[in-house]
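This document opens with one chain alone, in structure tokens, the form predicted alone.
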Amino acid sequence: MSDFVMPSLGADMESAVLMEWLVKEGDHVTKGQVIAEVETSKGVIDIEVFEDGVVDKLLVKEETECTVGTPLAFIRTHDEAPPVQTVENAQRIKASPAARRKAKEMGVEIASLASTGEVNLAQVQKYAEKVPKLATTDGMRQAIAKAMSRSNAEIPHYYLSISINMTPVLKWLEDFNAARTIKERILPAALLIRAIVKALKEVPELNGFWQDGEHHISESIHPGIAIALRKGGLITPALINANEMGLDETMHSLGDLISRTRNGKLRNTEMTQQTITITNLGDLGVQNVFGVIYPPQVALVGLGRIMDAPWAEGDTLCVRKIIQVTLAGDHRATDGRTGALFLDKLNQILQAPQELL
């Protein structure tokens, strides 16, 4: 017997709302598959069982707040008889969908008008009158808040920058796009990522985490790619398993990502198992980036536009696509002679970008 607990998504969450249950008691569940819905400052979030076995039972009711660690199920594995157990941890509240959405919206803690009853939409917009503050905060805003204010607290920054000449990857893609249809074209977002992939692997000290004062190396690759929401906010979801994909699936799992981001369906793998950060503001017309790292991964890479610049070849002096890549890095975990490595091997894998296949 193994209880399924509320997961930690991220470092800034407390709690979240169990939404949905997907699955009911005597349901055999596999593993990766979802069976609950939660709502965090972030969205809506599947989350997935890491185990066979059957739902024992069931221990918090769907539009519950639950604390992170709170035991939401038991996942039986063999048949042994169920421990007794009692849940804590979870508040159970009661309010009603449309007063939800508003608290959200408001940025109205629903546990602070849970004293007594129900919570309706009258309490919420009632209570935000009563503090003006709470009315214009959101509540994705807040949460990253407190995400980069432990970032600038703790983690000693180091900033590095390359020019990077685009124009041989730019004209590969192009002549490799060329034979085919519009579905199967890479764009050049995807082929960056898979660069920065691929350096990873030759310099993977920044791909990991510094946690209990150690700085531990990820074998796998899950970058976090940061995405614009359609109503604002900016979520970093993992593109998991990064480092097994070739190209062509690196562009299919990005698109998948991108749509499933924005309709509010990503797992809760998606949203914890981050191991570096990459942004790309260059469709906003930025030239540089020099981004906060995500806490406890240990850098971010940051990528501008890709513009028409002067440019030294040899004697000539000539105009090229060129983008600025910057690194941000944890100094308590790496140097910048490591950081220098990185840059410099993501400049050679863009140099020759059939490796990128």
Second form
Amino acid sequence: MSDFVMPSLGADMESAVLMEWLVKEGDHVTKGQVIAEVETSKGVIDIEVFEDGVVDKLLVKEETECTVGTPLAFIRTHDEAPPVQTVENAQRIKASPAARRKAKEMGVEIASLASTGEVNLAQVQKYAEKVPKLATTDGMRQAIAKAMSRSNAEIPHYYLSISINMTPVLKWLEDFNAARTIKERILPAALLIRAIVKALKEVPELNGFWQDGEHHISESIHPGIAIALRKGGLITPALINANEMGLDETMHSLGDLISRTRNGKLRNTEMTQQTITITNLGDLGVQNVFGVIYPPQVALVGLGRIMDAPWAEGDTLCVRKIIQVTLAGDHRATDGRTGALFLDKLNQILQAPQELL
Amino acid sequence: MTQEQIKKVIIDQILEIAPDIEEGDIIPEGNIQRSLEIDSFDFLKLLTALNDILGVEVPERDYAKVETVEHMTQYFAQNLVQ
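Just the form predicted alone so far, so send over the form predicted in complex with the partner chain.
Next comes the full complex, this chain leading.
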């Protein structure tokens, strides 16, 4: 028997609302199956189960706010017998839907009222009048603020930058796309991400974490892709197992990830498994991106705009499509030499694009 | 199909792909990607959807001709006739 608990969907998350169960008691579930939807400050997230089994008991009703770690359900693995004794209900925060809505509008944490039993609307209003208002009640802004403050306080960043001639690779891509239908076209952003993942395989030290005073390198590569939401805010969901994808799959998965991010349909693994961050601000015309690392990750790759620029080839000065790629590294985990090797490797890979397929 | 009808199809598809945009935000002469924060993925999705509806595929070399709703309307109008 195992507890299925409210997962932490980021170091900054304290609680979330269980919105909907997608299974009922007695259902068989398989590893990776989405069994619930949870609403966080980053939108609605699909929650997957981590093992095969049977849903023995759902402990939390829909629309209940739960702190991270609260048991939500019991999952019985197939080789276990059904339990004979009933188990006490997990601790949960009860609140009426109206109270929950009001609390959200007013920036009040339901958890801070929970000791009084079921939370109702009047209690929320009374509480909100007593406490001073936060400067902003936008949950996502607060989450970003927390993570970035921690990053700048804890991580000694170093920055390296390289100019890469993209003319040959873009020419290759243009010819490649011309022979395909519009549905099969590859965008430069997907090609760059594929190249970064390939370079990380060669320089794995940048792909991992700094935890408990130690550097842990991750075998899998799950780059967090910074995706801006048009209504404001930023989410960096993971492109899970990007190291196992070819160019077509990278393009397809990236398109899918962007759509689901903007429609609020991400999975919990995508919110928590990032091993490095890739930020592309090129669409907005930015040349250099000096990013802030998302802890406990140890690196961030920033992509600028691909732009026409003067470029020397031998004795000739010509105009080429140039991109500035910047690396922010955690100096506790790696040195500038490692970062330099990575950028050099990335440049070499982009000069041989046919190997990116 | 008239130019007005084509324009309506384009605007409908922009609203479909980016539901957080309102029709009033769309300036016919404005650069679609920059003025509406449509990234390269959304832009490709828009062209793919228009290809499904109108049967005209915009090659990458013609992207400069479809940067605004106005120009995109003219582009599709010309290519639909041929």
